[in-house]
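Only one chain comes next, encoded as structure tokens, the form predicted alone.
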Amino acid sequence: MELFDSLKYKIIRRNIKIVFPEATDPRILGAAVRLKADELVNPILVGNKAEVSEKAKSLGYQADSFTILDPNDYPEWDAMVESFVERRKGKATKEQAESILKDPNYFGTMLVYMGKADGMVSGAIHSTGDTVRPALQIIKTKPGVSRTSGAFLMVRGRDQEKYLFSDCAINVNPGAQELAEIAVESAKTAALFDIEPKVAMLSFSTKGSAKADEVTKVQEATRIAKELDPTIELDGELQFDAAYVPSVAAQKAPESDVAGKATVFVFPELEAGNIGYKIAQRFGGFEAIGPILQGLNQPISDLSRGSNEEDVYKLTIITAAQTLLK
């Protein structure tokens, strides 16, 4: 089964509602009617009733169907205003809250959050940071994650070849602790997309081939990762090619269960990571379907603003298959 039926398999006919703050943009509404048609996720749109409805108008497409929810005229307003105070616990004043949640993205969040939503997708007008930010504050990372990391699913060919890179969006440089939680919440995902979870901490060392202090925290956070989740096959530090090619794995480390058969690659930081799966991409002819927001307790996800609507489609289909992780 390739990758995106088994994921609508997943999903289908689940009622998961998914929040779309950018519900006036062609993209947005384009998938938002193929994923209700298909029964894959129940769309809520964010925005003025009668602007959503003249813009799909427009685009032939009827927004009958649709929840559409405006925040300048939500039956659950001071509700949402009172959860939104409190989880930010002294950060804002009511007043500034209800500035604040005018955002259609914070709006869209706190949906979330309040469970009228299960998760939500944007960034197809918005910014990176103008999409986490609101999640970073409402919906906050899983106990025992520290930061939210950024993955690539890297598939190519029609017999579906897929790996897991990570972390390649968010975290700069992120320490051993937080490497070690990057790889465990990327194994999770790996899981996610039916690819068995084989987990590489990549480094310019193989086993100790180099001494520096880069190394040292792979190291270190290849030994965290093993107490965090002993359940995971996982081994580090490993060159690429060690994690990759069998034959290299045999030469410089043979002892490892993981090196030459490694499915999932971690980073050991941000600029690495994001060369990497670009050189994949562009050398490689994978297709890189991300990034997919790791560690958050609901599941936000981040468009490029170069998405197209088949980019929302896909993409939204993702955002709803992390529902059922647990």
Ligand SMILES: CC(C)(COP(=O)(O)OP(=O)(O)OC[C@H]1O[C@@H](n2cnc3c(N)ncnc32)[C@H](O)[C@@H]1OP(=O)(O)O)[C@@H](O)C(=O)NCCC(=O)NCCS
Given for the second form:
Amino acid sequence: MELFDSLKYKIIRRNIKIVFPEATDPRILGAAVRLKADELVNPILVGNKAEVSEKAKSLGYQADSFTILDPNDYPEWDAMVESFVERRKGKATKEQAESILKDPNYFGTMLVYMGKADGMVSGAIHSTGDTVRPALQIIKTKPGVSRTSGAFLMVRGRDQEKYLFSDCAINVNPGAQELAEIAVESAKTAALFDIEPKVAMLSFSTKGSAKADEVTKVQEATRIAKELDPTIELDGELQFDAAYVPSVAAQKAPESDVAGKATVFVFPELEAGNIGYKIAQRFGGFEAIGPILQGLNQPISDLSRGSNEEDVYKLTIITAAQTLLK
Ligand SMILES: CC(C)(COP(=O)(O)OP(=O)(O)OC[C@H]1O[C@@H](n2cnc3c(N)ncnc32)[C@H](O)[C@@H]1OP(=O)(O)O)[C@@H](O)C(=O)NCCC(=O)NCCS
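Next up, can you give the form predicted together with this ligand of this protein, since the form predicted alone came first?
Okay, now the whole complex, with that chain kicking things off.
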């Protein structure tokens, strides 16, 4: 089954509620209309009801059947303010909360936190920081995960060659423990896309071929990741060719079960990860889908500002599928 057919099959008619804080953007409205018509998610639009309806009408859509929630006229506003102050434990006063929660990303994130929605998709007109920060502060990471990270699903060709790359979006220079957690979360994310996770901890060294602090970090992360979840097929440190090319693996890491067969590639720091996925995308002809934020208690997704309606549609399907991950 094609990737998105398989994901749609997982989420269809489950009434998964996804919040869209950027509801007057035509790309968001267009995707929301399609997602609802296809019975894949139940969209919650954030904004002024009249404004959102007007915008929808001008684009030829009917917004009457949508749930539209307005931070300036929300029946459970007081409960939301109280819940936010409680969650931020001394980091925001009631007055500050009243102002912060008018921001659609904070408001949308609180809807998820309070269980009014299952996930959120934003970032079509907001920066990564503005989209992700409310989630880091409110939704927070799952127990045992100290950092959220951003994975990219890399897909190529008709036969849907699929890999997962991470972290390509969030942590500039993760330590060994963080890198290990990123690897464990990446294995779970890969499984969501029916990728059998074989995790390569990437480096510029294979099995001690080079000596440097950077190499030691990846060796340490490999050890910790194996401790965190001994059931995952994971190995390191591996250079990309040793991880990906069977003949190189046979030479450089003959003992490894992962080398030459890796499907999940964990980069040692953000520079490598971000540059790496873009090289695969632009030179290698892969479609790069993401960043898919992993490790949060509930899924929040950050669109690129260059996204089109189809990108919004697809990332929302992924976000909805993530709500089924435990
Ligand atoms: C994600 C990002 C925006 C967060 O930045 P920030 O808001 O300055 O982060 P802060 O250090 O002020 O932390 C804000 C809160 O988030 C938490 N946090 C920050 N990074 C986190 C992470 N990776 N995982 C979990 N929590 C995190 C902090 O603990 C803090 O929580 P608190 O307020 O409850 O104490 C930042 O890490 C970033 O800019 N990363 C690079 C993104 C980027 O440019 N990517 C490029 C390609 S898309």
